[in-house]
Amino acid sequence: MNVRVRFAPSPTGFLHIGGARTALFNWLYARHTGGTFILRIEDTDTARNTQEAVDVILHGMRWLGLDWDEGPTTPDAKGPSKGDYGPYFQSQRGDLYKKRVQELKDKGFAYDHEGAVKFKMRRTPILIPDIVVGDVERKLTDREEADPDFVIVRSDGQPVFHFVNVVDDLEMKVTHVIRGEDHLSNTSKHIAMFQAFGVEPPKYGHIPLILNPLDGSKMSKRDKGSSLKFYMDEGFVPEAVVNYLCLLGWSPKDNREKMPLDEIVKLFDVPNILRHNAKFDLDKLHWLDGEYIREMAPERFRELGIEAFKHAKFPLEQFPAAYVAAAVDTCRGKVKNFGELPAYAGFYFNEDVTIDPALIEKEFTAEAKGRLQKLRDAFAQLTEFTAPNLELTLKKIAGELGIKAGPLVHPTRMACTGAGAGPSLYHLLEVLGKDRVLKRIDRVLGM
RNA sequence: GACCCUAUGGUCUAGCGGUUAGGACAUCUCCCUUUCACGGAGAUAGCCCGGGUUCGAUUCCCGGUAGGGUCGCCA
């Protein structure tokens, strides 16, 4: 059987991190089985659906690297798409739904009620053969017991989610529905409708939810990090986010954490998806992100680093390209996340280094200033302002003063960067260049 | 209220009847080092509770408890 799976988000203007993981698991399963991955836009709520909102989804998917075999190619609902089962926007499938509603009515499974159309739901328990959770027997709740039927077409003529979702899965020949566990209870409705249509339902697999780490409830729009945009803006590497998401609810079972996607595609399968919810651990993502950044090709690091500074509104265009590149290069292997970069190395592009007054008191005592003056004069003598020369000079001065390098290194770093930590001092000095370095040292000496 | 899912350190997980309960993140200590980061060595910390089944339960069954989800003319 050729596997056909889909991701069917609603364009609300943001892509939920849990939705991204659902998309990822569907994509993994499609790639693992050599099947087809469909992207379908569930834009039945016309009021809040815009092209921008659709674009957020398409961007997010592309950023994650989740390519779809069928679905829209532009955010325009009436625009082009790929695949033989379109349109892939529900807003364009109205006629189809009308036909299907009529079919249910003809078969006696649907009826008009106060201007709406309701589905005649089975009153007996429904077996959901879930490929992740196992067999689930869903009984009616007390409220459903009172009125088991549910609306499939609103009184304004718009069909509702449960109905269009089923019709589309049916029409698009979806074989496996992998979705969040929040849908498990509703699956009985969907199965009942498939049965009403006289069609075998797809196989369902309900994956655990991603919980917010604070109170352990379902990640909601308000929670920090619930939107994929957060990770895009904060400068996370997409491969790291994808890798982390894979580890939330799935495991290679051999203690590996960081692993290439193609390896995951090979190992991933629905039966070994975990069944319990997981809290999102931003610290671990940070760590993974750092791993990816550290092993990144130098050119890519430079490119993403420059992007991060630009994102933070640093006027990079005012500096020579070679200077910018050299500055970013000194940060390789130092940060776990590109979002940290502007704070970490902003001193390269900020001529007025701000130093905490309390630290000035502490670091720049009269004694320290005397030493720094000596070092400054030695630096001024240098004709080749290079890292090795700078190191040699600093150590020489330290020797003459009868002290270790540390007491000289710290004030120098503080004077030039305003921070107690940062890139390698000697390399950072070389990049800043003699003029800047002397100017910055002079500045604190005059304080 | 009803229905459904779940339960290994703070977090993500390995385990599938007999293990000194393994790994990772985080935390702490030490080493390396121009700072930080990396790397290396170590430490703290876990099988929700109660019954069964069994020679033996973290593992299987039942009950409880706890957490999560669902019962919309939202998706």
Contents of the next structure:
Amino acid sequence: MNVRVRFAPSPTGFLHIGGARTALFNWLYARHTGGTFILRIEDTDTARNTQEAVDVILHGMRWLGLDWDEGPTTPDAKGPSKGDYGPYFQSQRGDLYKKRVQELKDKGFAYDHEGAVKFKMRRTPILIPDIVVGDVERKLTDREEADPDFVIVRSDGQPVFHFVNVVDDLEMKVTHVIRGEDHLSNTSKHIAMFQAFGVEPPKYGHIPLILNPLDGSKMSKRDKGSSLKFYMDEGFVPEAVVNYLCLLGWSPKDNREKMPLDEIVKLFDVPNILRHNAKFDLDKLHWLDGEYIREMAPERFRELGIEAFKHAKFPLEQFPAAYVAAAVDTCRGKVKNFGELPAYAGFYFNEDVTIDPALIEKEFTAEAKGRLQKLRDAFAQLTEFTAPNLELTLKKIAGELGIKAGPLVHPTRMACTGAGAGPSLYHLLEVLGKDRVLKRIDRVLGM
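Could the form predicted on its own be shown next, to go alongside the form predicted in complex with the RNA?
Only a single chain is listed, so you will not see partners or other molecules.
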């Protein structure tokens, strides 16, 4: 069997971290089995769906690195799709739904009711052979007299989630539906509709919920970290987020936590999905993020560092590419999260460095300014403004003044960066360049 799985989000807001984990598990299963991963946008709720939310979903999926084999290539449903079972926006599939509604009516499984259409549900319990939680028998209702029939098309002509979900899975030949455990209550309805169409249902697997670590409730939109956008905005490494999400409901069975994605793909399988719900641990994700940054290749660090500065609205386009790359390179090994970079090294891209007035009064006394003037004049004489030459020059001036290097290092850093800590002084001075360094020192000396 060629495994075909899908992720079918509704564009009604942001991409929830639970939804991202569902997408990831489906993607992993497709890659593990050599199957097909489908992205389908369930946008039939026209009152709540927004174009911006569709874009957020596609951008979030790409940020995570979850490429889809079939699905939309543009956020507006107007561009070409990948795959033979499109369109992959439900809003574009109305004629197909009408055809399938009529089929159920013709077979006696659906009927008109007060302007709507209802599905005639079988009256006996339905067995759900769940590939994660095991066999589950679902009663249709707790009350004998209650009517289990349910609406599949509203009175306004709009088909409901349960119906279009089944029709699309049927038409797209989905073989496995891997989704959150909160959807288990819907599955009996879905299986009944597949049976009404005379088609074998896909294999269902319901994965554990992600819980709020504070009170053990399901993570809601109000909880910190519930949106994938939070991690994108806060400068987390995509690889670290993916690695962590893998561990929320799945285990490689050997207590490892940091694992390369290609190895996770090899090991991931449905039987290894855990039964118990997973508590979200932001501290562990922070640790994992720091580990990825610590071991990151220079090229990848530079790429994500540049993205972090752009996200913080620094005008990188105003600076030469070589300057930007060199500036980011000085931060390697210095930060544990890319969200720290703008505050840590924003001075590279801000010509008007801000220094706390209280620090100016404290650090730049008349004596300190005299020393800094002497260093500034020595820097001005350098023909090769390199880190080794800058270090030799500063130490030479310190020796002539009869002081250690520290009393020169600190005010020089403060004058050029506005902070008391940051990248290696001599390297940051080299990157800033002679003109900028002299200009920034002159500015402080003139205060």
